[in-house]
Structures are given as C-alpha cells and as structure tokens.
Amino acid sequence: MKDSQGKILVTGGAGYLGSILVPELLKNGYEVTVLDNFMFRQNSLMDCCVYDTFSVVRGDCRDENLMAGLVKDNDIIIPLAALVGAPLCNQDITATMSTNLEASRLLARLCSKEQCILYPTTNSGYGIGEKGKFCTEETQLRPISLYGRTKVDAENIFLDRGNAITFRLATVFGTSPRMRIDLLVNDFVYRAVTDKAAVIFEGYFKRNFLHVRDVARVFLHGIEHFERMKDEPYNVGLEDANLSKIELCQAIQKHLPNFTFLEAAVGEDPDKRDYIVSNEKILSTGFKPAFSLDMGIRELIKGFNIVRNSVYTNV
C-alpha cells in the first residue's frame, strides 16, 4: 500500500459508483475519506478498512458543520452523494432537492478556490435529442425528469465556481459491491437470467451506456489531467453503444439465446429519455473505455447467478 499522494473526500462513497471508485483511489495511493449515510444498509467498503489511508464517516452531506470540517482537510472533492434515478427522486421531492442541489450549493460555498472538484452528472440532461443528431457538450440541455434537472443545475453550480470537471455519464452498467438491478442494462440482463423474458415499452428509445469500472477510470483520468481538463463538462460513454432498448435486448440475446422479449403496443416508459451521444471530447484527452457492453453482459450473467432478490435497487 502506497503512501498518500493526495487527500480525497468522496461523499456518497459507499454507493454503486463509489464502491468501485474508492478501492481504485486507494490502490493508486490516495488518502480517501468517505462520507455516507448508508441508507441502503450496505457494507460494500469493508475491504477498504485494511488501508491506513482510508477513513469513513457516517453522516449527511447536507450537514453544514460536518461538511465544513471534512472539506477543509482534503485537496480533491468527489460529490457522489445524491438520490439517483427518476423513480427514487419522484418518491421524495424535498429530499431530492436538498441532497442533489442544495448540498451541491453548500459544497461549492465551503470549498476554497484551490480545491479541485470532480462531479458526476448524467447525460440524461439531454432529454429527447434530435433524430439522428449526436448530443455534444455544446448541445442544449433539456432534462425532462426531476433527477435530470437537479443534476444539471448542480453541474452549473460547480462549473460556475470554477476549478471543477463534470462528467456527463451515460447509463451505467456492471456489477458493484453495492449492486443496483434497476439500471437499464442490469435490469434487462436480470430479467433475461431470472425470467428469460421481458416486455419493453417504447423500444426504439435510444441511450448511451458505460461500464461502472470505466466510471472509476475516468475519475482517475480527470485527477491525473486536472489542469488541462478543468472547467469543462465531458460526455463519458461507449462510442459503439448508442443503442435502443430493442438493440440492447438483441445484444443480451447473443449471450442468452433463450431470452425472449416483446415490445408492448400500449403503455409508455416513465423515463422518456431518447438521444445519441458523442464522446469525442473525452476521447481527445486520451481517455479510452476499457470495458465493452458484451463484457458487462457476461459479467452480469455471472453476478445474477449470485444475486437473486430486490434488495439491490434504489426503489
């Protein structure tokens, strides 16, 4: 285990993303403090406790006194703490606004100008894109869910503050110690493994996709190249994975031939996102995803032979 080469505070660090990112930060020699309220009763960071460079605080990112004490001791802040996904956000609008937006405003105020912030937002901010036209970082943001709106507003807070990088993440997939089944690829593979069938609403809607381990890798990339990347947003996803739901099901079917899917003639998807995304800007910085959709599907099939219950969702 290396000596610390920088101090990082990760809020929400025991979640789906953080449970992959935090061990990678520690392996790369960073001193990491995680703040999390452990709302899902997860124990996903137990393996990190062996590191002297790891510390964990059980608390709330909206607590100003707590945050002020934590922020001042760190060089880099990674705010992962959020209510994630349209369904969860719609269940508690007040908590969504205070956690996703007001806590971001608080953090921007507490950080000095010298401290670096790397913030994950979502490319769901593009809402419904123009047919056949790629969304770039210059494309107008038109979020259509409360979740999307709060993340877009928080992104603006950090970019306006300066000394920040924001990553507009594609829909994430893959296994994590704090597993989520309710993400689109994960959900469809789970259905393919357990039910061998799925009913799809509005199957032509397209999205971009990204493996959870590539999320960790892009944060490390951003830290290492912060000075030349700062004060900009970056789309992060797989260039060959701007796929409709039908195309996603067909990709899963290659691995699980017994999987059948049916597009419903009536009904609609509560999450109306439909867009294709260009990731050229992040690729131009030297970052390249390492995990393909096929790799993720194979991984998830194995994972869902282990996990067989609904604890692993956000709602």
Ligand SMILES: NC(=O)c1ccc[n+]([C@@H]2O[C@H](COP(=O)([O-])OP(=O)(O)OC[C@H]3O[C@@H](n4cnc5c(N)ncnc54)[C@H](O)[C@@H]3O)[C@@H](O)[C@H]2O)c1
Contents of the next structure:
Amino acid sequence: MKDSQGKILVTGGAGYLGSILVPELLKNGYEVTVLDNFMFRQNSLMDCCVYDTFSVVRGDCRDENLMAGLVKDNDIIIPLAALVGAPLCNQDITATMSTNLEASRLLARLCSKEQCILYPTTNSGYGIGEKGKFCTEETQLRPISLYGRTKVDAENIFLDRGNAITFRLATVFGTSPRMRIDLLVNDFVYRAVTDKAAVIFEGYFKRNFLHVRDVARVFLHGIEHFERMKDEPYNVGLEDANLSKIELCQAIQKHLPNFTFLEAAVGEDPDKRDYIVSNEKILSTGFKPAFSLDMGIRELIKGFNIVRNSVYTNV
Ligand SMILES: NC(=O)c1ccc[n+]([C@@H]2O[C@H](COP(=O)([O-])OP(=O)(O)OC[C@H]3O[C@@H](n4cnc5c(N)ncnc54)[C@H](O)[C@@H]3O)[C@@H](O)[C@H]2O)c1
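Return the form predicted in complex with this ligand of this protein as a structure block, the form predicted on its own having already been given.
Now the full complex is given, and it begins with the chain already shown.
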C-alpha cells in the first residue's frame, strides 16, 4: 500500500494526537494533508512545514465543499477532528453533534469505496455494569456522556460503510507539541509536579492507558496491514496498565516521592469509567506498544518543566 497509495488526509491533525502522528507519517514517506481549524491557536505542526510532502489547510471539517475537494485527492483518511472530552462537549451540544457526528456522516458519504478510513474512538463506554470483567471488542459500548455517544455513533457509521478500521483507544498520555493536561495521567502528573498534591475521587475505578506515540504507531500499523485488519474495531491500550486512579498515583509517587494524594467522597466521572480492557485482538495482529506508563511519567515530568498554566501567576 505504501508505494501505490501514499496520500493521507488527517482532519484535526494539529491536535494532541495529530501533532505526534503527522510527523511520523511524513517520516515514513507518506504525503500528508492536514485540515484543522486551529481552535486552540496551536502552532504544533510548524516543524512539518519543511516537508514538501506536507500540506495544511485552515478550515472546518463540516464544510462540505472544502471536504469534497480534499477527500478526492487522498487515498487514506484519518478523521481526528472532534470536540474532545465530556466537559468540552457539554459546553456546546450543537457544535459537538455537527463536528463529531454530522461531519463523520459527511465524510463517509464523500469517500469512495476504495478509500481507506482509520478512525479513533474512545473505549470510555465499556464496562458500565461490567465491573471486574475484561472488556473485548464484543462487549457493547454504552457511553453515557454526549462525547462518548457521538464517538461511538461515528464509529458505527465508519464500520457500516466498510473499508475502515477503528481503534478504541485507552486514555492517552505523554507529551505532544499540542499539549493536553485534561487527560487523566497528564493531569495527575501536572498536579504532582506543580502542586505536589492531588485530590482524587472514585479512586478505585480502573481504566486503561496508552502512550501518544503508540497511538501514532498503531495508525501506521493499521495503514501497513489494512487489507487484513479492515472492517473491524480494535481495543488499543497497555496490557499492564489497567490501573485504578490510586494505583496511578502510586506509580507517579515512585518518580516524585513528595507527591501526596487524598481520596474525596465527592465527584464523579461523566462516563462512569470503571473497567478493564483486553487488547488481545490488536496484539494478535502483530502490534506491540513500545512506551510504558513509567516512560510516559518520566517524560511528562520533564514536559511540565516547560509547559505551565502561568498566565495569571508570577511563578
Ligand atoms: N486523547 C485521547 O485520549 C483520545 C482517546 C480516544 C479517542 N480520541 C480521539 O482522537 C481524536 C483526536 O483527539 P485529541 O486528543 O488529539 O484532541 P484535540 O482536541 O487535541 O484535537 C482535536 C483537533 O481537531 C481540531 N478541530 C476541532 N473542531 C474542528 C473542526 N470543526 N474542523 C477542523 N478541525 C477541528 C482541533 O483544532 C484540534 O486540532 C478525536 O477524534 C478524539 O475523540 C482521543
């Protein structure tokens, strides 16, 4: 596929995942076009501009004319553009529906049968009422949050269309040029570095985690093995990181012994995430994550010496 079909459109390519994925695609010889509205004023793809094989379009994934022009020029589509996370989605329901769901429907309609789609969804809807059971791809996704519901509905649109792979990603961690500190591991390490303390709720709830560079690696794996992997969803997470929030804090404490955490009786997860995930299916295709949780924590500690929310404080 690499020699004959090397043109990739990445929508939302300037986001947290895209800013790691796009340079990797370019390094691997693909021609990449990014469409992004740069809603966070991020400059994360500046390093890519040196590549002749890189193009960037500032625009909206809901714009049918724009999308039609971009889609027809590419062999592979990676739709990352979305309003991401339950809190952001709850702030603007209309924009969430149009960006996460309607734009996915539009894309599925605009793509020809031959074009390949690789789509990331969230595994956050697993495990409701499944406590203690390993969730496989057969386990029904039943997200409660608007974010989770739009992602799962979009996943179904792409799988129903066919010629698509979907990756049900665990909660991603690690540094990226478009940094997100609202993701659980990143958030806890940020607090550990800056406040040396964190208050946690639902401390025994378990979740599954994955390094942002392994997300880029699994997309490359999916592109390279598309024919044998297509038309299926795959869970992607670290086998040895089905961890509770308390276990996560203990892992951070090993690197930052001065970090203390307390459990609070208040607070809840909008997606009620408490589940353990089996990644057997993706492992059986030959994919193996390369970045551990400990590597990510070490990297994040360094990263948070660079990135600080310091606009309204002198330190
Ligand atoms: N980070 C995770 O833990 C995780 C887990 C599972 C799935 N995902 C999925 O991966 C994708 C990327 O997530 P992320 O963590 O990089 O989030 P992000 O918020 O950093 O990236 C989203 C990108 O989309 C762009 N965007 C938003 N609305 C747009 C629009 N209307 N038109 C064009 N561009 C628009 C933003 O500018 C941003 O660059 C999303 O689809 C998300 O649902 C992420």
